[in-house]
Each structure stands twice: as C-alpha cells, then as structure tokens.
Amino acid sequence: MATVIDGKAFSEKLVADMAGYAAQIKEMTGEAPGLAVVLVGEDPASQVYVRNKGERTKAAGMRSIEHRLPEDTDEATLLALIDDLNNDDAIDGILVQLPLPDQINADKVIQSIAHEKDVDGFHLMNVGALSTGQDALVPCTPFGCLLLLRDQLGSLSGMNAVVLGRSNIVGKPMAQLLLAENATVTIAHSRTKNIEEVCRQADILVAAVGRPDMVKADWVKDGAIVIDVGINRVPAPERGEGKFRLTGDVDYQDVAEKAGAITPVPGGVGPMTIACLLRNTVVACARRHNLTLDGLTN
C-alpha cells in the first residue's frame, strides 16, 4: 500500500516558516508583507477561494487586502484598479482570482499586473524567466507538487518523471520546475498515442488534466510517486440525493494498491496552492526590499 502524501500537514508547516519570514521583514521594514485579492463578480467557488486565502494571509502575519467588484465591472476599470495596486508600495503581490466576467480578457489582466506582483506566476516574464532558469514567481500549484516532490524523494535527479496535461496553469510550468531538478520529463495529453504506456514508464507521474478516476493502477508502475492535482466534484448518490464528492483525476483506492506514494484528494496538492502562494508573496516583498533571509530562496 503507498505511503500518502500529507499536503495539509506540509502546508501548515510552510505557511509557519513564511510567518516567521514575515515577523522578520516587519521587524527590518516596519511593514509586513502585503497580499491584493481581486474578485470580480458572485462566483461561490471564487468566493470560499477569496475567503480561505484572506483567512491564511492573515494568519501568518501578513496584511491581507480584498477588492470585490460587482460582476458587470468593465474591464477598463479593473485595469485602472490594477495599476493603482502595481504602484502601491503597501502591496507586494497582487492576485485577480479566476475566471473573470466574459466582457473582461483574462489574459490582459493577467499580463497587465507587474511581473514582480505576480504572486499567481502566469506573467509571461515570470513565465520566460522559469522556461530559462533564472529567477521567477512560480505558479504555486506545481511548484507546491515540486516541494511534495523533494519532500518525499530529496533529489529528483535522473528519474523519469510524466506530465499528464499541458495547461498553462500546472502542466508546462511543472515540466520546467521538473526539468530544473534534472528529471527527465514527458508532457503527455489528450493526443499523446499509447497514453497508458507513456505514463507506466514514470517513475514520477503528475496528473493534471481535470478527469475524475482517468489514472487507474495499470498506468502506473510499482513503486511510483504519484501527485494528483485534479480537484472533481462528481455525484455520491450513496450519500443522498443530490449529493457530491471531491475526487482527483487518479482511482485513489486502485493506484494506492501500486505506488509507492500518492496524494490523497482532498488533502494532498489542494493545501499546497495557498502555501504556496504566501510564500510567493514573502519572495516579492523580501525583493522589494532587496532583502537575503537565511533559508528564503528565491
């Protein structure tokens, strides 16, 4: 049976270490660092999102901010928001949750936020800067598999590692986070022939391509760690009428008889996102200040 991947327990010990980081940059600056959260519209999902994000800066000492727009806000003005945030001092990162109102293009706002306030990473000079090595604010989610990754394995050098999906949000950042830690990495996706074969070969295998129970245990080789990013509400009838459980895009129950670890959903990624995202925004404000804290890598 795999040894399972306690994301929750490793998230509560990261976002500690960034209250500590964030104690330490008050004490030098005067000012703890600073989290914008922008949601437009009445989305409940972005909602629990916007809430659960606020309640963790908070904890960990740092200053929440929270913009909450009407859902027909035009793009203009969530625009003009954003550049008042990019020049506020007070504010270290800046975070728009998805997905956006239709009269508003995602990918403007995205890019219209100051690469060094992309907390989320999806800037394309945070997103040039990873594909080249050099320093960037990750996308937290794969960069939280990362760390589960070097948690469970230490070095990830020389191991065989697949990408099951090929977003912009988890896949292709992943396969670079991965491709840094000298692994060698296959994306695989809808159009990949053979798809079963490919991802038996991993002996690392990250399943992100939003498919309830698709990774079943003849995809997957003994002993492999597998994470599983996919978060899917389906039916549990079993638990009433109209009722629904959150299930990833690997069997749990069937590949855990097989691998060697694997992260339960929820519990496992999920915890990582949030972490993750206050470490980024730790990272941005130690820049601004052109600080070095011991232990604190960019």
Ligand code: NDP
Second form
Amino acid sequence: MATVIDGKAFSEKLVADMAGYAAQIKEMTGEAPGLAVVLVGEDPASQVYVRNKGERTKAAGMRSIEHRLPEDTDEATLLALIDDLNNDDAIDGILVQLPLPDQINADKVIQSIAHEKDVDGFHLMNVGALSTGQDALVPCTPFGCLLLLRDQLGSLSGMNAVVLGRSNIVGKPMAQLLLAENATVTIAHSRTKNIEEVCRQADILVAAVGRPDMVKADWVKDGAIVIDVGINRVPAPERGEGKFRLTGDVDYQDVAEKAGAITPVPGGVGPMTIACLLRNTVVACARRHNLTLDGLTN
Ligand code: NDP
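Switch from the form predicted alone, shown above, to the form predicted together with the named molecule and output its structure.
Entire complex below, previous chain first.
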C-alpha cells in the first residue's frame, strides 16, 4: 500500500516558513511583503479562490491588497490598474485571477505584469528564465509538486518522469522543473499513443489532465511516486441530491495498491499551490529589495 503524501501538512510548514521570512523582511525594510490580487467579475469559484488567497496571505503576516472590478470592465481599465500596481513600490506580487471575461485578452494582461512581480510565473520572461535555468518566478502548482517530490525522493536525478498534460500552467512548467532536477522527462497528452504503456515507464508520474480517475493501477509501475494535480467536481448522490465531491485525475483507491507513494485529492497538491504563491511573493519581495534570506532558494 502506497505512502500517502500529506500536502496539507507540508503546505502548513511551508506557510509557517514564509511567515518567518515575512517577519524578517518587515524588520529589514519596515514593510511586510505585499500581494495584490485582481478579480474581474463575479465567477463564484474565482471569488472563493481570491478570498482564500487574501486570508492565507494575511495569516502569514503579509499584506493582501484586493482589487475587485465589475464584469463589464474593459481591457484598457484593467491594463491601467496593472500599470499602477507595477509602479507601486509597496506591491511585491501581482496576481490576476483567471479566467477573465471575454472582452479582455488574458495573454495581453499577463504580459503587462512586471515580470519581477509576476508571482504566478506566467510572464514570458519567467517562462523563458525557467526553461533556460535562470532565476525565475515559477508557476505555483508545479513548484508545489516538485517540493513534494523532493521531500519524498531527495534526488530525482536519472529517474523516469512522465507528465500527463501539457498546459502552460501545469504540464509544461512541471516538465521543465523535472528536467532541471536531471530526471528523464516525457510529456504525454491527448494525442499520445499507447499512453498507458508510456505511463508504466514512469518512476514519477504527474497527472494534470482534468479527467476524473483516468489513471488506473495498470498504468502505474510498482512503487512509482504518483502526483495527482487534477481537481474534478463529480456528482456525489450518496451525499444527497445535487451534491458533488472532488476527485483527482488518478483513481486513488486502485492506484494506491500499486504506487510507492501518492497524493490524495483533496489534501495533496491543492494546498501546496497557495503556499507556493506566498513563497513567490516572499521571493519577489526579497529580490526587489536585494535581500538575502537564509534557506530561500529554488
Ligand atoms: P488544461 O485543460 O489546460 O490541460 C489539460 C491537459 O491534459 C492538456 O494538455 C490535454 O492534452 C491533456 N489531456 C486531456 N485529456 C486527455 C486524455 N484523455 N489523455 C491524455 N491527455 C489528456 O488543464 P490544466 O493543466 O489547467 O489542469 C489540469 C488539472 O489540474 C485540472 O483538473 C485542474 O483543475 C487541475 N489544477 C489543479 C491545480 C491545483 O492547485 N491543484 C491548479 C491548476 C490546475 P492536449 O494538450 O492534447 O489537449
């Protein structure tokens, strides 16, 4: 039976470390790191995410600055706000909650964020820096996965890693991070042939496809480390009419019989994402102020 990788406990420790750094920064500069979160519109899931981010930021002793704009905000207004935040010395990190309404070009907005404040790690400068092995702000979810893998394995050098999914937010940066750790990396996607066979070669399998319970035990090598990024809402009639539950991209009960270690959903990768956002805010703040903080490296 697989070891259960407790992302919740790991993330709590990471947040506590970040709170320690935030306190140090406040002592050195007079101000704790500041994270600006911009929400456009009323999307219920986005509202929950933004509220959680704000609460967790404040709980870690950092400053949370929220900007809520109406659904019909035009692109020029949003770009003007980002310009102000880019030039505001009190702001260390800027996050624009996605998705954005249709009248706004999300790519244009992301590229307008100053790359040194781009705590989501989506700006082309950060994407390029990550893929060329330079200092980057790294996307939060894949970085969270990497921290869990390092904690389980120590060195990842020479291991076969398969990443299921090739999105810009998860799959591609995950593959870059694994490559930087000297793993041998394969990226599988919807056009991959013999995908089960590809996955069976993996010592490390990261699933980020958004397909409930897609990965089964016979896709997994004995003893492999399985990281499940998927968050899928599926009907749960056993909980009552119209109720839902969350499930990952991995069939947990089935795969836990075969894997060496596995992340649950919820309680695995999910909590690592906000913890890594706080981490990126601390890193962005330290870099902008040229501060060296003991132990804070990628
Ligand atoms: P995207 O929809 O952007 O990408 C999905 C990827 O999976 C694509 O590359 C797609 O391939 C591939 N894919 C889809 N279906 C199949 C299939 N049947 N076989 C093989 N590959 C397939 O999703 P994201 O990367 O944004 O998110 C993935 C999952 O992770 C979602 O469940 C999401 O909710 C979750 N997530 C969780 C986060 C967290 O904090 N834990 C944060 C971000 C995402 P192709 O490119 O060929 O279309």
